[in-house]
Amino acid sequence: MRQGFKEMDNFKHRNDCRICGGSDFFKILDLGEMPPANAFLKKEDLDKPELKFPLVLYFCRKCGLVQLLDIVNPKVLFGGQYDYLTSASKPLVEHFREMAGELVRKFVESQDDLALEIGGNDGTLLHEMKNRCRVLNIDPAVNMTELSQKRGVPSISRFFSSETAEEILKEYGMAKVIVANNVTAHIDDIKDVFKGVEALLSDDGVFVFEAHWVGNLIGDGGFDQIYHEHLSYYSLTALKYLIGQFGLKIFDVELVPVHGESLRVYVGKNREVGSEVGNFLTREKEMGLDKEAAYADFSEKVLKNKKDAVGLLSDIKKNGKKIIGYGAPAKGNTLLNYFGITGETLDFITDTTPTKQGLYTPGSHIPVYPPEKLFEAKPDYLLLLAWNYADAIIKKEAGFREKGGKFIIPVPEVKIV
């Protein structure tokens, strides 16, 4: 069994740090007990009881990760059938995209170049790579690779670790360029991950993933992107702890506009080290992202975020308005959940994912539908639970607003537009 679980855990708690082994942490947040925030359930399951687990976050001293230490066995939340398919989000198309092209012209110099994708989902973005090299999508979800290898992108559901490297490594040969979009962070034994990536990379290529960055969380971001998937929430000073302990290096980092803001690290062995690296390093010392004081601050701000929320949503209610949510993204749910949002605040939850519609939100109990039900509905307010898409919801959706419907943003600050 994968990350140290026996065979019938669902759980289990850490005492120390994932990237350093230090034991000594700093609360930050206690969520409470949540089910997994894509545990979405059927009309049938309602009356069933759901798995859940405790959601607390931690800073630790030492290397200054934050992370969770609660830890769901990845069986539970991974395999089998997973319902986010990356293909239903059109900005996120349009980013992956973006990215392949930029990989290709900056690090692709030939057809039998290999360039593989840890955790790539239904294949979105390698499709757009497919046709100039070697492509290989690494899932657990069998539902996922399944869909990506329809996309004629070759696929392979399994965990990655550093054992899976050297099966790839055997039948696949040295990776000129490796991927992992949003899955960092998803991962308990991370070390054994860069295990294996340092193990399949050749000497000239590049390890290219993306994080969501903890600076936007604490600043601009929300507190709902925190959920039992996301184990870590990187700093380039905790990553470059970890970083360094492979024979790797950091060459390179962007933030790009990813949930809120994330951090897009270049990985390589023998590439000369940019001057944005350094800078990035003295921004996030001068935001005290090495120090607890800053996400004592954040708690507080989390606090008075869900009292305002509960507040105005109550409120609304109360003069006989109609709300309906937008989007059920996962971390809508760490969201319905803290705040404690159920079907008498919202009548319906709407989503473009396929695999979404039909079923109930964990925990909340909230039904969703597609898109098409929302102008039935005819609401007042729309709840953004997919906030950090709000421009381009607000431009999307216009003539809501010119009838008179109003948007409500929920975090960091509630706020109606």
Ligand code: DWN
The other form holds:
Amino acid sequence: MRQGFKEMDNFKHRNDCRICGGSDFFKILDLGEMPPANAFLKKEDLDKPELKFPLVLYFCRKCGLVQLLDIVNPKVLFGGQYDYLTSASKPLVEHFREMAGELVRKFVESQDDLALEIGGNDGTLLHEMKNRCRVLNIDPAVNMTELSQKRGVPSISRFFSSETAEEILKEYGMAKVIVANNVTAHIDDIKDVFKGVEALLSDDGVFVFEAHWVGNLIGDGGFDQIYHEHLSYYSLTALKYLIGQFGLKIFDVELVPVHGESLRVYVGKNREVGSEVGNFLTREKEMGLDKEAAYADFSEKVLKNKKDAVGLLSDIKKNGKKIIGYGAPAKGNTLLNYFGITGETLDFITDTTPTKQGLYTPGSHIPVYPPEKLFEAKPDYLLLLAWNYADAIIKKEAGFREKGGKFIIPVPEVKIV
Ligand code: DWN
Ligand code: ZN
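In place of the form predicted on its own, the structure of the form predicted together with the ligand is requested.
Below, the chain from earlier opens the complete complex, with every other chain and molecule after it.
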């Protein structure tokens, strides 16, 4: 029995693909047993047993979906205090403000239209739409829906499913716009979500969702986007297989520079399919995203990334230099635990999220402090755990570099800038 968890309550292993039901998998990468990436700890919990689960990535040879088959109970991951706050990252707030404006311009025709967001977190996006149409946020994290309500966004603290979709349909009617950003990768029974979307979406409605693109995971992004919350790592190819099982079709797609690179996928019932969809599917075929060889290369790159990064950090420490972690993202915890980085290497980490400050990182037990603490410590290096915001952060911390400070970008190859 692994440390501190019961097979039935917290965790299960599935043997079939969540999109196509196939059971012929290629094992891409085994990152070992890890605590949930957003399970930050209070000081008094540091010496208690921590829930840890296998973190193994697979490729389905039938439909091409890259996925985890070890499923942590969503109540363990999202049901309690969820410490991720969209509005803690200014670049992300800007991104969703722009997205909201685009959705209103392109798809909202009347004040009476309903815009539903699945997993709307603290209401950042819907807040920008609420004066133009009816809005509704459905998110299981109570601490998030409380924040969202306070911003004037009506919210329901539930998991979205075909069942909750029927309840929403009865109370609010059909939806003109449904949004789900960084959510579709988090849901094991994703087919039930699309069943709910199909029931709720009006005939001329649009379902727009953003999800991290597997082409970025194995390309310019980093392996650290692999954690238990992310059950699926989508290609458009795999999404087409999934969505083709419903009365829905992908009619447009674009790549947006968020969380590395994410797919923004537009789905409707009878909209004309644009040329971008075919072009993108061709691009994925040329990259070999529908074949296991691409993912075998990726796991080789991850092993080299670990060796080089651990070597660089230990050389810096041997030279008596001080390194502070910048940002305490969920992905940072995959990286810290897989690289075996502890308080021996990083004195502490800073983060703008109030609910993360004063806590410790899961597994590695490194303290997280407010950003103000950063320069008291006079670091020589900042390890950019939130590397996906590197440009904005390096600009914001220009003063640190002017005084000779350096940034370490850890993935996909470690480098000092
Ligand atoms: O799917 C998910 C992804 C998309 O977002 C969720 N599972 C949770 C979350 O993952 P993440 O925590 O890796 O996301 P971020 O947005 O990369 O997290 C950035 C972290 O860095 C936040 O905790 C805020 C912090 N931050 C900071 O301290 N200073 C961010 C910026 C921009 C900064 O300047
Ligand atoms: Zn499959």
